[in-house]
Partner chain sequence: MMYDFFLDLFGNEILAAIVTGVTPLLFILLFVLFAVWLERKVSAHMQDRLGPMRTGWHGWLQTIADLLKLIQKEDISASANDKPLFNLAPILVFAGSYAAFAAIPFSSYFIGSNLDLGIFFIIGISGLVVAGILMAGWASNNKYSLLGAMRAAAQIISYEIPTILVVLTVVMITRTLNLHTLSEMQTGYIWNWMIFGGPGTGLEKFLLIPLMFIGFLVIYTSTLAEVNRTPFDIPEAESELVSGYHTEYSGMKFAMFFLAEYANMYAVSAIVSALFLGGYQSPIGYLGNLIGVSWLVPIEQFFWFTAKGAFFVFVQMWLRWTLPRLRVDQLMALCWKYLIPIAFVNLIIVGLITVL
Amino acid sequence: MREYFSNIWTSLATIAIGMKVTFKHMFVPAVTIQYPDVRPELPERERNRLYVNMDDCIGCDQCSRACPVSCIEIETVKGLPTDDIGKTSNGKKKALWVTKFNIDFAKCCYCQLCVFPCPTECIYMTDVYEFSEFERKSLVYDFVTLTPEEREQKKLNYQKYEAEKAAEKAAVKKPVTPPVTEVKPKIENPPSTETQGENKVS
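Let's have the structure for this sequence by itself, in the form predicted in complex with its partner chain.
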């Protein structure tokens, strides 16, 4: 009998305590961030869409090899001795034409493993997180700055060069003028460049 009434009492009491808690929370300011109107401030180490600064990329393929899901595809062509491919920002001379640098963001798991081994720190994570697409293949980003024709050109050039070398024809002709046309990569809003540079394990 005592248990019977204590049951009633504890039920009513605990329900009242619970109701007090929820009632108090009616007047606590909400934690909701009204996303499209208000944007959360992202920490500086945010890991979202990758960006590759092709001016600095030497085409060493280290990032592609570090990637656990193989979503970076890089193809390079050796530059001719006469080509001026340019220099990286830390002064290394580039020796390869990067004719293909695709990152498939549908596969990418944003693990950042590709960022650390890069010798020139040219691949990094940005804070762009809104890049949904209707088709999967539009998530394959092409970072190469050369136009498709130029890429073909470079490959042909190198093949020709090889062939010529193989035939051991000493006559060198037709110096190829490097193209100067700037082709913008697919990224519309160039992301902020200050990323987690200071945390790099080189």
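Given the form predicted in complex with its partner chain above, I would also like to look at the protein as it appears in the form predicted on its own.
Shown next is a single chain and nothing more.
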């Protein structure tokens, strides 16, 4: 019986100690952040998800070559003389259509090495760090603003232009003239050997 009341006292004392700690923190300002309603302030040099401003991208492939894990894939098509591809924000005229600009964030190690070689500063790190997905393929981001139909059309237009150019070169090319052979004059009445001998004796 004594042990029974002892256990009750121990349990009540334990609860009191726990409640004492709880009541103590009720009157102290909170140090935790109520995420996701409140988000932490990130430092100035944070490295999170990349973003590409396609209006400034010239398709130079510098960022792809600088990437140590090859998570950036770029494909370009030359623009036709009649195409108006546009200009970058610093006034540089574009010469290439960017038909593919994919970044696989499942591979990206957020090293920021792709940012520095860009001549137009169109690729940069953002403060977005919440982009988890259920499927890995959803982490491949396509930044190209052209529709799939427009991309194919740009490729076909350039192929057609190249074919027409090659046909024009073949038409302008001069025909090869055959080599001129030297024709020796024929002797109608060659002197006979007897006549030649008589002439020598005389």
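Predicted model only: the values in this text are computed from it and were never measured. Numbering follows the first chain given and starts at 1.
- A summary of the domain motion between the two forms places the hinge between the two rigid parts at T32, out of the options G91, T32, P148, E162.
- If you fit the larger rigid part between the two forms on its C-alpha atoms, the smaller part is left turned by 48 degrees.
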